[in-house]
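This document opens with one chain alone, in structure tokens, the form predicted on its own.
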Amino acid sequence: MEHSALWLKAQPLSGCGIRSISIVCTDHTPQSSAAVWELRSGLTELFPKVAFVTGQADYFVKMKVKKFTSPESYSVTSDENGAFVTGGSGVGILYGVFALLRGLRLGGLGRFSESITPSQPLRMLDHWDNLDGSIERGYSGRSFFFRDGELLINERTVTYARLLSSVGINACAINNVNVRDGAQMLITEKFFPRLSALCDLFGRYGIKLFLSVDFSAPMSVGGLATSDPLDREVQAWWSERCAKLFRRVNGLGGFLVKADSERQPGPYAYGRDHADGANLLARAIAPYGGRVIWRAFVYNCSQDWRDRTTDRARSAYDCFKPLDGKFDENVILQVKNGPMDFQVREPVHPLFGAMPNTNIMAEVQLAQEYTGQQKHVCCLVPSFCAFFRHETGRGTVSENVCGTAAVSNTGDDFCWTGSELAAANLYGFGRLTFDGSLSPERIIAEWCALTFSDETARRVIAEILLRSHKAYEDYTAPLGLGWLCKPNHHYGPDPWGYEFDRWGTYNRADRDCVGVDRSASGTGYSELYAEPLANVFGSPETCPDELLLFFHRVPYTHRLHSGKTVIQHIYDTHFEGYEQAKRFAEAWKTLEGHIDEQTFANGSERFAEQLRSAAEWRDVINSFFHRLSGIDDEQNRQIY
């Protein structure tokens, strides 16, 4: 299927007289070879009439390896005569070349200098792709990795590796963490040749391949009677299986595992803990330099909705905090950004900073499962920035992690991400995890400039993107309430849809009050944070307004720090959010003729749906709270 090159597609530089270019690279690793190819390809797009020569030329690029603090570090200096690119390895040179090409496209042949050591060592995408070609929570078509049980490697796969490397993403898990439909068979001999070829392709672009595996594979693949991690026969099976896999698939990064959550098998079935489960796999792949990424998304806390003491938000902390220091060195615990499930607003997970003796990485979601499913524009880059820079009481989140994984938002449609604007989230995730000093404004301006040639389009789209997250939050879930969406598919409003669910209750709204008491006098969740956060979150008087109803149950007449009552805030934000969505749709209409017809038509269709859905959210949520509270809107607007 045809596909876009997204931000990699360059327009010729105007007014440039360069006719000859000399490229010299003293490193000959596969990554440096990819860097030379990328450089020649990118410079040809920028200077269409150029000839590549040896010796004297109008413009030169010299590349070499030198000692840096990280093999992924690079330094670039450039002016109108040429550029020097140095890297800590061939991968560093490759990143430096992408930085040089980005600098030329954004600033022309003027002076450019940049030296970067990645902010986070592991920068990963998690695909929830199934072997039949479907994608769980996928909103951009079908999988481009799998079709009818086969692993695909083609021109699209190459472009994808280039896209990821260009923004510094260095790891990718290609199959669903919910291992179903035979996906556990990826670790069988049938797939070894294709996996090896994909490892080679990814490796040329500095990307490690990871596989999601079935914890019960000794039974489902090996035919054993148990998957008990302390059983010697199980341990021997994993050691033998991993020896075959890693020797045939050279360069494999390791495994991604989801266990004991949402009906996935795990160590709890045998009375073992998660350290037992993770260490079983870690020891099997340690001889080959592999790593086990073990997801902390565990909430086996099914409860009666009338139970006010059990709290799903506590589940991962209560499960994993006692295991600090018990995981092997090559285990990484992957923790979601918040304690729930990628809601539009959650507090930062209390496990960040709470496990100093465990390798921790963060998990965020690019696929907009709860933020409009790529039908609504919702730029996540500002929220990612705030998350990484959030003070845990023991340093920032970024200082407490060895990396971040993002649930991918890509599929096989032309523009990769369903909506062209959703590609900004993929670009922004890579850039921010590679260089944590970047601002949301800088990242979005870069992406717009690399994606659109028209200045009006760049300005209008940047403004829409930077305001979109707040707008979505305003017309959907107020003050930290989550799960006001329709069950199962999670699109559209249903404030009672999850309220009597077996996994917990989320708004506890009645005629007098709303919110969940997670203070010391409630479920005690607020006490899991280090000071001063425990104290800040623990009282309605100090809790930030945007999280008030996540931590506290208060009357509708409770006054926020803004001076408004809770109920009036709910009314106002839902009307304001809809009006902002309306402005987005109107602004997009002005871009006809400024962007290509396909992008304009795609955006027009999605903004129309966003506006329809925003009106539905506004009316359903406002009516829900108006009918419960009996309190009228101070501005006498129509509430159905």
Contents of the next structure:
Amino acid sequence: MEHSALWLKAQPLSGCGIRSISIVCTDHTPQSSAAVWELRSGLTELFPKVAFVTGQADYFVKMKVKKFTSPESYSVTSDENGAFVTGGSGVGILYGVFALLRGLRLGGLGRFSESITPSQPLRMLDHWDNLDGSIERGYSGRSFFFRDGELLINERTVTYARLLSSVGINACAINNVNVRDGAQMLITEKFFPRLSALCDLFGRYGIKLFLSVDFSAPMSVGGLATSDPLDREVQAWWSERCAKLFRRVNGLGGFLVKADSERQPGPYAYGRDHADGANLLARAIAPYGGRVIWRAFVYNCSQDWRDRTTDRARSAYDCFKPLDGKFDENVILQVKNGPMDFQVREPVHPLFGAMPNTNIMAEVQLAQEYTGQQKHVCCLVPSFCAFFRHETGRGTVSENVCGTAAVSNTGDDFCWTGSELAAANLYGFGRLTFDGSLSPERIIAEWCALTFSDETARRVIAEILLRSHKAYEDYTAPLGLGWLCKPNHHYGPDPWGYEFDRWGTYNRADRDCVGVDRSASGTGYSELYAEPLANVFGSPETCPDELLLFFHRVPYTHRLHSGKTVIQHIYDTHFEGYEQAKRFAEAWKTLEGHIDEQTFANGSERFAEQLRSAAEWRDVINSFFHRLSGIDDEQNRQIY
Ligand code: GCU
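Same protein, different condition: the form predicted on its own was shown, now please give the form predicted in complex with alpha-D-glucopyranuronic acid (GCU).
All chains and molecules follow, beginning with the one already shown.
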């Protein structure tokens, strides 16, 4: 299927008079060869009539390896005569070349220089792609990694590796953490040749591939009677399997594992803990430099809603905190940004900063499962930025992690992300994890300038993007109250959909009060944070408004710091969120003729759906709370 080159496509630079270019690279690794290739094709797009020469030329690019703090570091200096690119290795050179091309596309031949060491060492995408070609929580078509049980490698795969590398992504798990549909067979001989070719291709772009594996593979693949991590036969089985896999599939990064979570198999079945489970795999792949990324998304998904003592928000902390220091060196614990599940507003997960003797990485979700499913515009870059800079009481989140993985939002759609505007999230995730000093405004402006050539389009779209998260939060999730969505597919409002359910996701709304008491008088969750946060979150008087109902159960008449009552805030934000969605749709209409027809039509359809859905959210949530509380809207607006 045809596909867009997204932010990699460039317009010719006019009026610069460059006829000849010389490129010299003294490094000869696969990554610097990729850098030279990128440079030639990027410069050809910018200067279509140019000839590449050796020796004297109108413009030159010189590349070499130099000692830096990291092999991924680079430095670029560029002016109208040419550019010097140095990297800590071939990968650093490649990143430097992408930075140079970005600089030329954004600012022409003007002077610029940049010297960067990546802020986060591991910058990863997790695909939830199944081998049959479907994607769990996919909103952008089918998988481009798998079809009918086969692994695909084609032009789209090449463009994908280029896109990821151009924003600094250096790791990618290609299959769903819920390992099914025969995906356990990915670690068997049948897949080795294709996997190996895929690893080579991504390796040229500085990207390590990871496989999600089934903890019970010794049984499902090996035919053993157990998968007990302390069983000798099980250990020997994994060692042997990994020896075969890693010797044939050169450069594989390692495994990603969802264990004892939402019914995936794990060590609990044998009375073992998560350190036993993770270390089993870590020891089998350590000889090949492999790493095990072990997910902390562990909770009881068969809870009794009547039981007020079990709190899903606590579960990962209670399970993993006691294991600090027990994981092998090549294990990384992957912790979701919040304690629940990628809601539009959650507090930062209390495990950040709480396990100083364990490698921790964060996990965020680009796939907009709970943020409008790529039909609603919801730019996540500002919230990612706030998350990384959040003070845990023991340093910021980014100071406490060795990297971040994002659940991918891509599929085989022409524009990769269903909504063209959702590509800004993918771009922004890469840019921000590579360079944590960038502001969301700068990232969005960059993405707009690289994606749209028209000035009006850039301005209008940047404005929509930067306001979109607040609008979505306003009409869906007041004051930190998540899970008001429809069960299973998670689209559209259903405030009681999860209330009497087993997933541990409640709002406890009745005629007097709303919210969950997670303070010391409730589940004690707020006490898991380091000071000053435990104190701040622990009382409704100090808790920030935006998280009030996550931490506290309060009367509808409780007054917020904003001066409004809880119920009036709910009404106001739902009306305002809808109005904002309407302004977005109107602003988009003015772009007809400023952007290409396909993009315009794609957006028009989605903004119309967002508006329909925002009205539904507004009316259902407002009516729900009006009927429960019996309190009227101060402004007497229409509530049903
Ligand atoms: C969410 C999502 C699931 C996914 C899970 C996970 O619960 O709805 O589809 O499998 O997260 O992160 O593993």
